[in-house]
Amino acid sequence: MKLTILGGGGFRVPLVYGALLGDRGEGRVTEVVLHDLDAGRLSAVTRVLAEQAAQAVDAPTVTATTDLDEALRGADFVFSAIRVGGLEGRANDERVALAEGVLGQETVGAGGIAYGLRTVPVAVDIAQRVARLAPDAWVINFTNPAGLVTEAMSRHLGDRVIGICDSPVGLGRRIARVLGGNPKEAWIDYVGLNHLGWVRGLHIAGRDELPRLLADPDLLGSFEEGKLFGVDWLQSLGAIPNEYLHYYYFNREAVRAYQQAEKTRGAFLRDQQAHFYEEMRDPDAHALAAWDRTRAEREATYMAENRETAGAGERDADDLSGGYEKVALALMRAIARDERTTLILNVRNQGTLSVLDTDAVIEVPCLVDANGAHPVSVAPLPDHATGLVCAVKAVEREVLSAAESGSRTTAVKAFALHPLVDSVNVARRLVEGYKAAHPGLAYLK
């Protein structure tokens, strides 16, 4: 079976990679294509991959190409983790967002808004050339802002493309962690958009879990989420939300700690990975180790302003194995073999959100097999959650709009419908900004 790996030489891949050499099973991954537009970047990678490989028997063998139609023909899956812009792009989505005043992280407010319009773009050519090249693929979307561009790949690929996100994993295992439950055995009630998710129950053996969890502080407040958000807020919130929430609940407080960090995200990942790729040059150094002391020190500050904020104090030690990779084989795993599982991931609504229409993208419990992944039905959201839910996914509507058509105006629109931006001023500075940072937003007329 062949895996496509779109931003193939991005820092992640060997993840992936390393999850694919765990698979034994019939039917599994034999043939990987790095695909990325930087030639040395992808020397680089594909070298991480190779020491892996060397620690393993009959591993899948490796192919890099920077020509993107070569890299789709025959897929089977195409795993999509592009970075439009690269990380100098995301360091300007913070700087150009911060100097309004306004938050500018990659997914969230107005830097998820300048991400998303640089990269619908490109997203959307990549599924018309997959329905061209290799219509039976399944596209598994790991690209930023993910809920976002995969609805934008859905127009043209249907229910062929799934979107995944290992931040509802991680919350779900905390969770059930913290309840003495087995992760792989619980049900999670979790319903919401990529990044704008709330768990609102947590089953194990047939019982719902999380009223003893939000009644007991002690333990409430010995996680990650409970640290971040604080006992009281989610006591009163009556369930867990996604931690990126903390940008919208704590916004004033999530700013201001970017202002004054001396590197925003963008730039810390920025400099950090020019540092490693800049060492794979030297065609002595060894890769594999180079590649575990960046990984480690990228984890180990994720989020960190956040827990500053808080004081939530540094992340623990299981917190720092990131798992998009896992979730990424067991979809492949149960579509290629049709094992069927359960996992929460982005996929066309289909009537599960009734305040949503069919076509949106939602992110919840999905039942798939080789068919691919039908998402679960749930109850309907409380007022709070809606109201934010369906104010995000009108952004990102005008955004698909604005990239459609290139209209400056509609990118105003977006930018000032988002809840924190709160001004239409701002906005219109904001692509104004964004403009000016991006060459490739030079669309937008």
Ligand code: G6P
Second form
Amino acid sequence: MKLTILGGGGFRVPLVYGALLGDRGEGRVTEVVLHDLDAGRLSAVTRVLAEQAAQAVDAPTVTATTDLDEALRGADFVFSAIRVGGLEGRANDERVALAEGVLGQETVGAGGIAYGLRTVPVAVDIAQRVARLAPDAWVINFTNPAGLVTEAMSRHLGDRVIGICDSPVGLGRRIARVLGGNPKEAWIDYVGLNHLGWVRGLHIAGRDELPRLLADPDLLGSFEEGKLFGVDWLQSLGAIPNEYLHYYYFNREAVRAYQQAEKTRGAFLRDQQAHFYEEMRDPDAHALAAWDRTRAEREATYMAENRETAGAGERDADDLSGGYEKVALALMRAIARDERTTLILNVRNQGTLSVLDTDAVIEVPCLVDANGAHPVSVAPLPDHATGLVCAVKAVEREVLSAAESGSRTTAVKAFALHPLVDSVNVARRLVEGYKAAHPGLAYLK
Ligand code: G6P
Ligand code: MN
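Alright, leaving the form predicted on its own aside, put up the form predicted together with this ligand.
First the chain shown before, then all remaining chains and molecules of the complex.
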């Protein structure tokens, strides 16, 4: 079984490889091909993987290449985790937005639109190459903004591209844990778009336990989302939102905190990761140890500004490992070996949410087997959530259309229609600012 990782020089690749090392079953991945545009990053990550493999038996072989077509040929699975424009691009997404007083987060608001506009053309090119060179491959998309990018790729790959994210899994795990249940045995009633979903119920042994949590302020205030959103607001909503909804519900505070921060998240990661890749140029460096230290710091500071505005304190130790590599592995196992399971994934709607069309990619629990991911039926969203989901999906569609036509006017429309961009004039200036900051947006005319 051959797995090709696009963005193979990326910092989180060792997480995926670590998950593969723990898989001893028949039909597991035996061959990993890393693809990246940057040979230096590839060699740094290859060193970390080699140290991981040295501690294991029968580790999958690892090869690295900067030739995309060569990497794709013969792949059974393609894992896409690229970052168009690098972390410098992410920092610029934040800077330009914050200067206009709006959010520049990589997946939410103006920053997510800018990142989407430069990522979609690259993702579409990859999808077309996969369709040509590895038509039977399954593509697992982790590239953010994951819902939008998955939808762009699905126009060329249909249901063979599946988007993943670890935040709904983490959320379900935290809720099950505070309720004293086993996360593996819980049924999580979650739906929305990527980074824009709500848990409306959590069933253990056939009973919805969420009302018990919502009725108990102590329990509700004891975990990440309770601290972030506050007990009162969760009780008002009657649901537990994905952590990324903090950027919507507490937008003003989040924008101010990011404006005041010494460094934005993107700028922090740009410098932190540059340091790691620099360290890897020393042939005597302990690659795995340096990587692990950097990873721990990254995880501990995740959404730090949001937590600070809410007075939420440090992250729980249990929350420090995101676990997206586990989602990716479970998905590959289910497909390759028909090990049927349920995972929250980004797939085409196919009638699941009646307010969206069939091809809209949504985030929803899916049954996964050798035939792919099948969304399960869920109860409709409440009106407030439907409003946000429809507004953001409409923005995503404008991004896809701007990426296809190269129309700057359509790009302005995408920014202007976003609920977190408060003026058409701001949208116009954002397009100017982003075009000046990103060579990858030169196609917008
Ligand atoms: C969460 C999100 C991912 C994101 C990751 C890392 O797991 O679901 O989409 O890539 O956090 O965020 P960071 O700010 O550390 O890059
Ligand atoms: Mn995510």
